[in-house]
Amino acid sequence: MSLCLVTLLLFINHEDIQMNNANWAMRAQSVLPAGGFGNFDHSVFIKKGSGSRVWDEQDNEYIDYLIGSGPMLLGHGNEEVIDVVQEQISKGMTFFANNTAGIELAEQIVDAVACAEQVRFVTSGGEADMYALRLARAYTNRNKIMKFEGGYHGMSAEAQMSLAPSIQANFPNAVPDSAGIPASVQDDMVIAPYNDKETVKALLDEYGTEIAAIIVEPLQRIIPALPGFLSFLREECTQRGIVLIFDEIVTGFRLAYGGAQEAYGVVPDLCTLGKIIGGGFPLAAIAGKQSIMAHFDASVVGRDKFLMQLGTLSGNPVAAKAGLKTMEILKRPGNYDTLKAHGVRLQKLFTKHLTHHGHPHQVVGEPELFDVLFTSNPVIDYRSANQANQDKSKRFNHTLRTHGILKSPSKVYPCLALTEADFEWTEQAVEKAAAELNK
């Protein structure tokens, strides 16, 4: 075949790919509001993943630091996970009844997570957070919820208060982040600044007898708790009869096998888990003290205190099998050390090249989950994080993607599948992106 013909065929193939992507975008726009699922950049269409990499519909290859927004900690297409999933699929995909895989998964969670005496499965993290708040209200017979400005806890009405407020309201006033939420929800929310003991203490002194729960991400998005802050919350909740909820949808089985509770040494009353425990399939859970979880059992608490919960796919056996195998692999010796080492290496290469090219910045978070913020000021809460140069972050992330790095706009998720070639590719991309920020 002549060189001219090869060139022509490659050109035609490239044009076909471009047209195919535009066609999918048009089709999405006609049937999906805003042309997407409400998650990641709607212009990106991922068609496959393998190990640490993904490919889009235009056959662009990326090192994947998005990893499905966190679940794919082993990487894509892990053979051991696929084997157990295929075995279960051949036996049945869902039953709306108890199954042994779900019970085994619950046993493993109870064994691993300090606060977990019992477990109730749901399908999504947001659903788990919603039920955790409802449990706390049933248990305490109180209505108010304290959450922290900028904390993400799903899509319920309570969670959509002061998640990403466009105005800086005075604490404890809640700012709704979504239309369609009754104004009455605001009255039951107490919003506090993360990492601020004095303000939290003052708000608890004022509203403490009305507060059912404090819900907190022990690593808020990427912002670590200051020393003593989580233990302060634990002490205050114990003294005031408030349920402490750790939202560990992200941190569970990521910061350590026992999650943030193990990593930070503070045990809540309830926690919510997701992402990793489903091995890439839709599965989440509420876990906690038996005395609180008993409100899922009418025979124990009576009809008046019973919290109804059901879901068509709750405890799905395929997801449970995938989660069990994922957790088994994570528990093997050395895997958490490897994950942490990967994260430390990535943090260092970001710092190396951004510093070399003269960009004031901070790497914020833990090695297992972090991002770069372009600011010289301390980042301890939502407002200080929001003061970072957002435009610079957008340009940096965009340039990284053009050089084959796929990441969230606000997070870097390392995974165990990363290879030496991935680190070399990543370093080249970061160096180029850092240099291009000066243009």
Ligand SMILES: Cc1ncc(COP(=O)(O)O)c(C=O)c1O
Given for the second form:
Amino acid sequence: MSLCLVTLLLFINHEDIQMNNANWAMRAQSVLPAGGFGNFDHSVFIKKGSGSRVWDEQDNEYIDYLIGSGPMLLGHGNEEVIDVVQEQISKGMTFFANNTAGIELAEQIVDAVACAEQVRFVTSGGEADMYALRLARAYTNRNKIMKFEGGYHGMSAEAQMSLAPSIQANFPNAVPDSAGIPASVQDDMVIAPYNDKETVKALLDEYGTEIAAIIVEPLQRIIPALPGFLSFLREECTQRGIVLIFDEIVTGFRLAYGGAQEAYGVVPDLCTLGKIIGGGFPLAAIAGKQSIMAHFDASVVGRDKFLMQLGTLSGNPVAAKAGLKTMEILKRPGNYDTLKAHGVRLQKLFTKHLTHHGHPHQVVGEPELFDVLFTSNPVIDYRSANQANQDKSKRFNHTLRTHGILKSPSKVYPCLALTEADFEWTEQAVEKAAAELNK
Ligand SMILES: Cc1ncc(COP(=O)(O)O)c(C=O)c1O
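Having seen the form predicted alone, could you give me the form predicted together with the ligand?
Below, the chain from earlier opens the complete complex, with every other chain and molecule after it.
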């Protein structure tokens, strides 16, 4: 075949792929509001993943630092996970009735997570958070919830309060981030600044006897708690009879096998888990003290204190098998050291090239989950994070994408499948993106 013909065929093929993508975008636009599933860039269509890499419909290859928004800590297509999933699928996909895989998964969670005496399965992290708040209300017989500005806990009415407010309300006033939420929900929210013990203490002095729960991401988005902040919350909750909930949907089985509560040495009353425990399938959980979890059991607490909770796919056996195998692999010696080392290596290479090209920035977070913020000021809460140069972040992320790095707009999720070749690729991409930011 002549070179011209090959070039022509490649060109036609490339045109086809472009058309195909545009076609999918049009189809998505007509049947999906805003043309997508959620808030990730709707122009990206991922067709497959393997290990640390994913490919889009145009056959572009990326190092995947999005990893499904967190669950794929082992990387895509882990063969051991696929084997158990296939075995389970051939036996049945869902039963609604109890199944042994779900019970074993609950046992593993109880073994791993310090606060977990019992576990209730649901299908998504947001659902787990919603029930955790309701559980705290059932247990304490109080209504108010303390939540931190900028903290993300899914999509319930409470969680949508002051998640990403565009106005700076005075604490503890809640700003709804979604339409369709009754004003009455605002009255039950006490919004506090993350990492600010003094303000939290003052708010607790005022509202403490009405507060059912403090819900907190122990690593808020990517912002670490300042030393002593989580243990301060622990002490205040214990003294005031408030339920302390750690939202460990992201940090669970990531920051350590026992999650943030192991990594930071502070044990909440309840935690929520998701992402990794489903091994890439829809599964999440509320876990915690038996005395609180008892509200899911009418025979223990009585009808009027009973919290009705069920869901068609709760404890789904395929998800439970995938989660169990994922956890078994994670527990093998060295994996958490490797994950940390990968994260540190990535953090260093971002710092090296951004510094070299003269961009004031900070790597914020933990090695296992972080991002780069373009600011030199300390980042300790939602407002200080917001002062970073967002436009520069957008341009940086966009340029990284053009150089084959897929990441969330606000996070880098390292995974265990990263290879030497991935680090080299990433380093080159970061170097180029840092240089191009100056243009
Ligand atoms: C801290 C935190 N909580 C809750 C959720 C909601 O989980 P899901 O998307 O499974 O509903 C997320 C999702 O990213 C999260 O990061």
